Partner chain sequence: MIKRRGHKIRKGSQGSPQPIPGPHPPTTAQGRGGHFGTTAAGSTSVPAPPMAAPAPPSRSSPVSLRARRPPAANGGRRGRRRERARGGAAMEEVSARFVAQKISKARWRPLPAAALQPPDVFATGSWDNEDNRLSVWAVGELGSGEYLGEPQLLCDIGHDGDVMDMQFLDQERIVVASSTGSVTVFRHHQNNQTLSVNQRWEKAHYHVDQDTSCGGAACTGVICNNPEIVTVGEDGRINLFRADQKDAVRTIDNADSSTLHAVTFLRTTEILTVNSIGQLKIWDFRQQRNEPSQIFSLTGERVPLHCVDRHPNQQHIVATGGQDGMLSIWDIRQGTMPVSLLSAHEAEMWEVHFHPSNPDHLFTCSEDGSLWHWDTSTDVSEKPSFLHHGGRSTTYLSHSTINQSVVCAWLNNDPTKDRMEITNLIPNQTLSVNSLDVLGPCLVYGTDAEAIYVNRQLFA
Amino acid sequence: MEEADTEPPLVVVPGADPASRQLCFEWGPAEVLVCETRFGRGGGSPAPGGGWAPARFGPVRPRAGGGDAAPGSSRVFVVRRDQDIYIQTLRKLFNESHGVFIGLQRCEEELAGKSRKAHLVQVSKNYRSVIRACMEDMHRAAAATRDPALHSQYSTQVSILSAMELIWNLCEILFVEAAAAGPLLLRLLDWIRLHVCDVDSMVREVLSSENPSKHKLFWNVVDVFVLQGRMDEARHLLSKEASANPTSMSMYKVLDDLMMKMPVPNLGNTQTLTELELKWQHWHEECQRYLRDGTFASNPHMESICKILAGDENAMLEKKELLTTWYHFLVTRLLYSHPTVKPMELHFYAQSSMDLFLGEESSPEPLDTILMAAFEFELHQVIKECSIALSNWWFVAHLTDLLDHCKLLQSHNLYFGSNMREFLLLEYASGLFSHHSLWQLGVDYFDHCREYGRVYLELHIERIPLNTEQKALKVLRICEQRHMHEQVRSICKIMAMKALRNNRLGSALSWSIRAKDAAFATLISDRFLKDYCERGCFSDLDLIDNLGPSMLLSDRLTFLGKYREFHRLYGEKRFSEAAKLLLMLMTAHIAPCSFWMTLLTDALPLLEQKEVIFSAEQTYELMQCLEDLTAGKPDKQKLLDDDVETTKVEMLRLALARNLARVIVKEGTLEGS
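For the form predicted on its own, could you give the structure of just this one chain?
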């Protein structure tokens, strides 16, 4: 196993006091439970006021105030590893990027060649647009809030999202689009212009003034335009200076001509790199000639601009405050010194640009390290540094997935078998499952992890709290769609038990049938029958009437369904059919013995009908059932002790005897005729 580069950071749990009490912990899927034990720091004796008892996780009373804790006052702390999931304003990032991710997985196999590459670039832009939209929402939230703590939190998130977009955009240029020499410089210029936007406010301020050329920031704005290669805008501003200061008209025309003639790469492939290099060399020599001739000596601002055009690095570094970052300096340096730079040469210029810009007084920040790794085409180092620097797995999971689709990570497998893409997606999805609603997104991420995705899904879905029946049905549908039979049974059993505890017998029976749990269905059927004996009627008739083939799950459930059918037939005055069904329920021995008296009692109204319902043979079978019921000594003694039961037995015997006499007379009459 590869050793960690650095020691893991110390996590301070607010409120916990490891100096006075020992702490124990339990790992969860996306969080850690930390608990104060009753043992002192020395480990040999309990903390003052505490007893010898093992620490356990569960609902505990919070400790009030400081000092020694009283017995039973230990607290449980929940330490989450991915706190960003709980930030409301980041929900948009997670939800909308999920759609982009799913679209990429579905379309990947349908595309090939140039269309595939164009599609991957578009997917990358879609991810960036999601980051940008979320960043703008966060910025508005920061501006709207009056809470200093919230403002600080939002501002921090804006900075993080801005850095994420910056890194993603560079990876898109270098890895996804894989821009070649020439177009590469144009893409880097667009990258800088998009992410270094401080100039926009300066431009508005200068142009809105009465005399822009006299504004104190005028030359700063011109310089920034030149440093970013925005020649048309720089020339437009310089024309205002020429109009306001006729004495500089000749210098302006020379500088304007140089800026207009500056050769730049184009995306149309209308010129070769060799042609571009020849044109640029000629133009570069012209810039140097004007500097040697002292054409701009009387105007330091124009002279400084011409030096930048000629690729003078010292002149560029004098504008350090306007460049703001070393990677802005890098792109400006490439524009005016190496416009045909090749991708593999970037790392050399990037390293020297960072050294020149930062000097010895400052060290690289984590963002600098990530960007440098990208310029060096160290793809795995980019992912590693981002994993360390960023506060959640969203960025590295989605970027790695995209790069994997670009066939850039195929050879890199981790030591435990899963590749880097799958590992990071599993980590990200596991974090989503700790959220009360985002877990639904995590299901799709697990689905697209071929090796371990199903195993992770099975483990995590069992831990989802089933707070409502609606949520349980949602989880159940997910499991059924994926043929996760064990999880389906587990969920149904949990929900059946919850319903039973709340005395919702219909719901409990429905869940037990879905779970195909015969034992539990038998238990609930017994509860239905007990409830019927106490109340004299059934609850949840719609469910019982529509059991269908499900009643075959257990004998008791079959009896419940058939017994309800007997009542329905009796209510419809279909007495003969009801009598046959009642007798079948008793002779088939699927009815519980405790319910036999109820069945025999139900036979009384049929025995007393004017029309003879039971035949002689059926009457003998009913008599046999009654005798079997009263034959057992314990049961017989119980019946004798209960006057009501004794009365029922006597009434049944009388009714059976009377019915038998009627049947014999009727059958004898029929035979005689």
Given for the second form:
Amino acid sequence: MEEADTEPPLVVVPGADPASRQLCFEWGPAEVLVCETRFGRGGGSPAPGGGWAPARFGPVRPRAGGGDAAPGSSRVFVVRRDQDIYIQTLRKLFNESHGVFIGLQRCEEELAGKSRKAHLVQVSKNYRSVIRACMEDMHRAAAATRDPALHSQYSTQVSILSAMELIWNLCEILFVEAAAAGPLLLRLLDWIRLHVCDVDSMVREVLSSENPSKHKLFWNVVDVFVLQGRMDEARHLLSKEASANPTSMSMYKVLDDLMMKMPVPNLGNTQTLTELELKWQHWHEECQRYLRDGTFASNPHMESICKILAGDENAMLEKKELLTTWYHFLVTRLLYSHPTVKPMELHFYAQSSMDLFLGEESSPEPLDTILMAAFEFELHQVIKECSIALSNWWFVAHLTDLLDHCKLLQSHNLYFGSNMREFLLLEYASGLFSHHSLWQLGVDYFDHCREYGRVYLELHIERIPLNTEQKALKVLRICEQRHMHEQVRSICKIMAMKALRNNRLGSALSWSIRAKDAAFATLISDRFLKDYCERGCFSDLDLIDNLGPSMLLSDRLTFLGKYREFHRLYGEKRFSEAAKLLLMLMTAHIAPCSFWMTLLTDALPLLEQKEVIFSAEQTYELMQCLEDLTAGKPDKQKLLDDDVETTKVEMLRLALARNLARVIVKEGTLEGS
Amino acid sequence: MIKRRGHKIRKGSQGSPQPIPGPHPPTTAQGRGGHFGTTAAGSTSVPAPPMAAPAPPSRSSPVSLRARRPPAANGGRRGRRRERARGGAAMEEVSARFVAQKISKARWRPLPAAALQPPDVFATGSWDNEDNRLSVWAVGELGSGEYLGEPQLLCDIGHDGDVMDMQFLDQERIVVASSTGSVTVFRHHQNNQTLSVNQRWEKAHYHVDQDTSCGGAACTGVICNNPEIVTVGEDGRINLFRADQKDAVRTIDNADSSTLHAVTFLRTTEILTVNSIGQLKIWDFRQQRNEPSQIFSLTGERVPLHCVDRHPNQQHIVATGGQDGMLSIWDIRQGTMPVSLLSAHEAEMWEVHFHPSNPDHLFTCSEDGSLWHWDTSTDVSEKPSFLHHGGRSTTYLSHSTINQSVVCAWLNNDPTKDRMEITNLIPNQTLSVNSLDVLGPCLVYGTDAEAIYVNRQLFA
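Here we have the form predicted on its own; I need the corresponding form predicted in complex with the partner chain.
Every component of the complex follows; first up is the chain already shown.
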């Protein structure tokens, strides 16, 4: 990535002719490519993913043409960014590794020094354990299925997962644990023993036979044990053979002795490297002496074992079938010729081992290149090759993150975006977000991308389809926890709009209150008032009566709440309080002018009550309101034309006048007495 | 794409670093020394000062719940051995399974009346998938006493829309509420382990315009009292069905102006609903009026309530959980406000359940990924508090010495006389725990991390 990368692969859309028709691209929950094609309606649809999709742009599913009815004109392709995301059996991998990832980010700062390294190795092992568990499941699924196509699909996945674990394990040894000379070889041996398992069935077959030493594969098994450095097991087998051949007992004894005495590095740090080297040198010479003396000349099997012990590369290469891979050869070669190999010397032996093993005829495969890059300690090359070769972002994203925590990638900054770790995590998380169900996992990955994570999250989270309120609540919670106010508003607005369309005014109001969206609350309040004007009664009383402090969100909502309060007071026959409230609504200009007429009409029954409710002063104010209303009308003529309105105004005037008369009398008498 | 040349999987391991302890569900419970406050009726909750320094998390190193052994190359499956936590005081039997679908509901199958054995079959429903499923699982011991590590799938069936709620009607029938607004009764045929649709009410919940394609409204809650089934939905409607009748027995349109989130039976003819503006309502089906017979509400902030459960023995005690994670205890005989407000989770409380046979225990789960066990049964004479810290850190309220059994601990709102032990059963969880169910000594819960967990020794 330092050098200018190769051009991104060209995606040829089947049937599209960019020269004559326009192509356009729309980004959504899944990336959608809309294009015009030459295909007719009944024309052959392109084979999904038929060879033209690049590695990470998975199966393209042609969908029926859109609204455009012109025959043979349009076709919609859905392009998915991360094909592996959609594999059902891998969901377990994504979910489980998410937990490991979060754990790793959490205890970032707490640990230091040695315990930190131990912890990182543990995390790495946990990741591998997750891969392994997934592989196990996939294997079971492959065995259970009858469908050959499905079977081969599962088998492919198993081999990919297996390769991922192989690479991961090597990276763990070389980078995370950074094993030093000595222990390094032991780790590599473990690695080989764990991953080269073609021979396992053979070993099992021989061991389970009645007389192992007579089995035709007996010597092969002994060779496997020797090649993998499993001396105890090899000696155990040999002792069986020895007891069956008392004549050559002494020969077996010598070989057994050699194998027992072989010095191996130990983890206990009780011996220094030079000490080991000395011992080993001594042992090595002993092996060669026996070879020169022709001690094993009578038995070709034992002679070849002794040659291997003495580090004879040709003898090893003769066992190519049993070694199966060049990296096995490499480790065996190191074991018997350079047991104290230093990490930095590895690449030299690796290169020559690969050349020797593969010979002229076959060229290295991607996996070989990746492993070679690891042996060369070319971290970035490993990540780059993996990105190219693997069909998912999961592997590189998690591996890079782990290596970043090992402080191995710090110097590396990209000329775009933030750094490599973040770039890969963003890619992976974006893939998760394009999935209908895994998007929740993506959130945490974005959280741990310091620079662009938030922007990505903001853009993605708004595009989550919200089919139920519960899902909306979950998305909202994500946004609220991260103080993403803009997104909270937008989600609430979407939900409020939905509720409004469904005629659920109460729900709509609840949503806009949650979003603190004053404009929308006003809109809904107007709907409520309109409904009231039409039907003469309120709907959703349980909500309006319980507005509480949220009533203050918008003026109109305040009015709605207060107006409903007026109705309640009126219903409870607390007339004077109701009257006061009603007047206040108008004089304080809380009520919208368009609603004044209704309010004044509401005052009518109060004015007509037996007892006097409005004081003289209040009555004057009411009259003022009425005059303001009628005078304010730009077209007086029009108002007068309307019979109902005219009657209303006249009735009001009459009632006001009568009330005024009564109140003057009443107030006068009261003062007089 | 790369492939390994030899891609068979190694079986077992001799001296190799495998198997590796998996990053698995919690083995030991670890409480959180969280805030815990209880206040008198009506006032909003104030987090009480920390009671005592919570015991340091004495969690033994992560122990693998199941030893991982890759299968033999020929696909032969090896028996799994479960490793038990050594050392830790709490030896919990938690088994887990990743199921590749987000679980919205998990429910134990009810036990026959005279059964003594613990429950062994439960059902789960998924949500937010392209094809959602209703699945039935078995947990249990295989003949030899060897634990069957993870729950095993017995059967499953596709479900249209998200599973919003789910209840067992009886031993065989499961009522499922869908986000499409339909309510379906599935029958679980135990002899051949299949599921089939027994009865379906399409669009039991719908928005006003029933003919449009988006007319269905999510059915958010369902409760059964064989043969009666009550459902509530986002449309604010309450439906009463009978399992054997095609049409609704009773429908209350516009029962609520906001979304109804959950429903439970109070008595045979009365139900309780909670809604998104913090109200708890009682409905009496004997009354012909389409009005609630009583309304209770949270004061102040109209915090939506998401779940409700009734005390199994003392029917006047009701627990609800809200959007802010608060647990409210109500005494529906008196007042219109909760008796106590207990601040609990940090996000939506999705479910609250009294233990059906041991109602001093209560379980809640939340969007914040925690699952709490509330225990008011703590008897001082039985469990000396100073010796009980091993393995779990718990928060104790002060001691109660007298009248513990007479006054129900849940209504005792005097913090000085109350004592409650709260344990978080899932430390370090990140994604939401959507559902839980308790029956006998067993707990099952399902999460958005696409895993189901079963704890079979709840009171060990």
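In this text, rigid core is short for the largest set of C-alphas that superpose within 1.5 Å between two forms. Residue numbers count along the first chain shown, from 1. As the structure is a prediction and not an experimental result, all values here were calculated from the model.
Taking the chain as two rigid parts, each C-alpha given to the better-fitting superposition, do Arg187 and Trp511 go to the same part between the two forms?
-> Considering the two-part motion between the two forms, Arg187 does not move with Trp511, as they sit in different rigid blocks.
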